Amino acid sequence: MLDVTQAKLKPAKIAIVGGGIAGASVALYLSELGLDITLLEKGPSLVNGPPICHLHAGGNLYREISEQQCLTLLAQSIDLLRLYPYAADYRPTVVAVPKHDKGTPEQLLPRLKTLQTEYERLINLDPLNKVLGESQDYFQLFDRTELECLALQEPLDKPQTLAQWMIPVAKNADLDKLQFPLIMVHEFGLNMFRLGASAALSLEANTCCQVLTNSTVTRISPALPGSGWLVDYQQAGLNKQGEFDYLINAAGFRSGLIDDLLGFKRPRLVEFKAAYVSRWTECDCIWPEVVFHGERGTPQGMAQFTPYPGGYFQLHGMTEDITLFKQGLAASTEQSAQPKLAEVFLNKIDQSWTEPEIIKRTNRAIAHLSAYIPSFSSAQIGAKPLFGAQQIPGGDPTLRAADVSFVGDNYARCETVKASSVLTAADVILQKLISTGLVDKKTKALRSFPVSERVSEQVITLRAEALTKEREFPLSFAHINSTKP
């Protein structure tokens, strides 16, 4: 372990492997504390992984998870929104339960009321936590009569109330297929391109962090003397090496590869998922997000309808023909901490999809949503899918709230399943760094980021536009429909 006196004289050198949402956010957090951070990312830019499209401010999209996970996700989402305010699309989400579903809307209400009470408590603790609107407006119920009245109104360019946001749903959804009431909740959108732009610009503005993109870690070995690490990596065809006091594994679904380099065991799952991009040119109004509940993995799996500007919609259908894939879930083994996804999925991640599969699965997604929004059947393919693999620590595929684990005094794994967990992971890592003497014990957890706060929304938008161009997605994906009220 590094001598405490030495640590006070010289900031600890910390390597973070992986520049996804977890690695980039932890790098941002620790560099704002003045620590010496090196972020190694295999790809050309940061935050490019599984499709991110909403905060998960309360876990309302997942009926199967525990109430405690929902409360954790609520608090974590508030933290994330405070860190990345310009990455949010401030529009609500409608939760609908189809008639064919085994559940009922009433079964969702106790949890919503618990979340509303918890949100009010968090605001009382810190007024800056009021990022999801007023606590009394956290959710609202709409019966059929109210929806039929709203269907007679014209959608607004800038809806202000939850009722105004509901107008497009009331006019277009097949109400005969749904149970009532419908629930609208302040679960905002989260734009992956704007989030990536925010993180990259913040790190570039911080002299304590060195971001090394196009850098693949090839070997990790203990540094002698002491308990640090020698990290070998390849960048632009050149073999390089760095020496670090602490190592953070934030390699996402490839975290097991780093564990394997070090000989560490860790049970985990990896799941490949995809979302599909459609364009509905007949749509000329601003929508909320809409989620139609359904049993995961069945033909009636959850359908998710996420709006972007310009008539684009990101679609999820939790069936094996759309978002989920047969054999798309893999587990680690005694021989390797890295779950082995089938080669077909790795090819999709590292190379590309075939055009026939893009067409087939996107059309299936459009049909899946059209069962509830009939006029959406005229939508067309808007772009290639958003896709990636998601790591889940342990063996429970329904786990959504997770953060970090450790081996010894100088190795941490970021094990976030949802983007909202990244600051919790950073908090836990900070406490570990303090306990090992690498950081002064007087250091407090961060919820204010001066360097990041100086990055303007205009600059973030320009960088997000560059990312959409680099990754070959519509320019609209760099923008949001609704700004903070």
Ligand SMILES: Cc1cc2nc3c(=O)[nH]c(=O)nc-3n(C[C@H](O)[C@H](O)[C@H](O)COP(=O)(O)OP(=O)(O)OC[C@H]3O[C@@H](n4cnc5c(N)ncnc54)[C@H](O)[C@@H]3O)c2cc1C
Second form
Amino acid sequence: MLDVTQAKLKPAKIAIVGGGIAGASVALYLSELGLDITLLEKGPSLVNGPPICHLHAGGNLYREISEQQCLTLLAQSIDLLRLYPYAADYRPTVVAVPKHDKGTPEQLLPRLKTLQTEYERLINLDPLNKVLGESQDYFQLFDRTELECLALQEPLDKPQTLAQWMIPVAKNADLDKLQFPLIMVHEFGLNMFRLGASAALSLEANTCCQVLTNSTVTRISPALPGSGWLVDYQQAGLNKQGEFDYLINAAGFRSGLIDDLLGFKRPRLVEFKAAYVSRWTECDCIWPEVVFHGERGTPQGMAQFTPYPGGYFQLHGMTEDITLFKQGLAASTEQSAQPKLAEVFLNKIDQSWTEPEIIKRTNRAIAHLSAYIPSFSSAQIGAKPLFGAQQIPGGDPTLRAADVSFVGDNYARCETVKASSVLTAADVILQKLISTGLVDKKTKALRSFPVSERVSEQVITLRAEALTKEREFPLSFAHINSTKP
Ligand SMILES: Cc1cc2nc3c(=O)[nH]c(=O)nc-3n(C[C@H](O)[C@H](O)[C@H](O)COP(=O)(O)OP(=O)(O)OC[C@H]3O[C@@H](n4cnc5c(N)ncnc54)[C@H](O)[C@@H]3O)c2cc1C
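What about the form predicted in complex with this ligand, after the form predicted on its own?
Now the complete complex, all chains and molecules, led by this one.
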């Protein structure tokens, strides 16, 4: 452990490996506290890993997870919205249970009521937590008669009420295939280009943080026994080295490679998954997100319809022909903390997809959604897929709310499964830094971020537009349909 008197003389030097949403957000949090942060990211920009499109503010997409995970995701999502208010698309989500499904909408209601009560409690604790609207509006039920009335109305450019948001669904969904009521819940969209832009701009504005992009960590060794780390990295073909008091591994699905460099064991899973981008030019109205529940891994797996501006829709279908892949889930072994994904998936991540694969899987995704929204069958391929490998610490593939683990006094792993968990992860790391004497014990967990708050929405939009160009996605992906109320 570092000598406490020594620590008081200069702020602890902390290296974070990986500039995805986890590493970038922990860097933002710790640099707002004035700590000396170096963020090392292999790629050219931040938050460029697997997609992030949904704010799981209650975990209502997942029937299989525990109520406790849903409550955790709710609280964490509220925190994330407070950190990145301009990265969310403030439109609700419809949850529909098809008639062929074994579940019923009624089974979902007790959990929704618990979440509503918890949201109210969080607002009472701190009024600034009211980021999902009024607690009594957290969710609303719609029966068939109401939907048939809404189907007669024209969709609005700026829907205000949940009923107005429901009009496109009422007009276009095949109601004969669905059980009632339909549920509309305040789970918003998350835009990864705007998340990347918000994080990068905040970090650039903070003199305590050095962001090193195009920098791959290749070797880590102890500086002196128990006192810190020497981190070797390659930047633009040059070998460089930095010395740090503390190391945070936020390398996403490659966190196991960093553990392997240090000889640390860790059970974990990684799962390769993909979402597809369609363009529906006939559609000229603003949609909520729509989720049709289904049994994961079967041909009727959950279908998720995520709107972007410009008639673009991101599609998930939880079948092995669409979002999931045969052998797409890999586990770590006794020999290595890094699960070995098959070469075919690593090639997709590091290089690209073939054109026939993109066409085949995107068309299947369009067909999967058209079963519930028949007019959507006229949609076309809109862009390349959004995909990647998601890390899951431990051995339970249904785990959704995860954050940090530690080895000794100067190494943390930040392994979030969902973007919303990043502030919890930062809180836990802060507590560890306090307990090891690297940070003053009077330091409090942060929920306001003065440097970040000075970055304007317009500047975030411009940077997000630049990221869509750099990554070859439609410009509309930098924009949102519905702004913060
Ligand atoms: C299809 C799909 C859909 C998803 N949808 C959602 C969603 O709607 N909402 C949600 O919350 N989550 C979603 N997720 C999960 C989400 O994408 C991940 O949880 C999240 O991206 C993890 O962030 P991360 O920062 O931990 O990892 P990553 O984003 O993978 O970041 C890790 C970074 O580390 C860098 N790195 C790795 N090794 C090194 C090294 N040696 N040196 C330097 N840098 C290194 C990588 O380049 C990378 O940028 C989805 C995942 C998938 C696959």
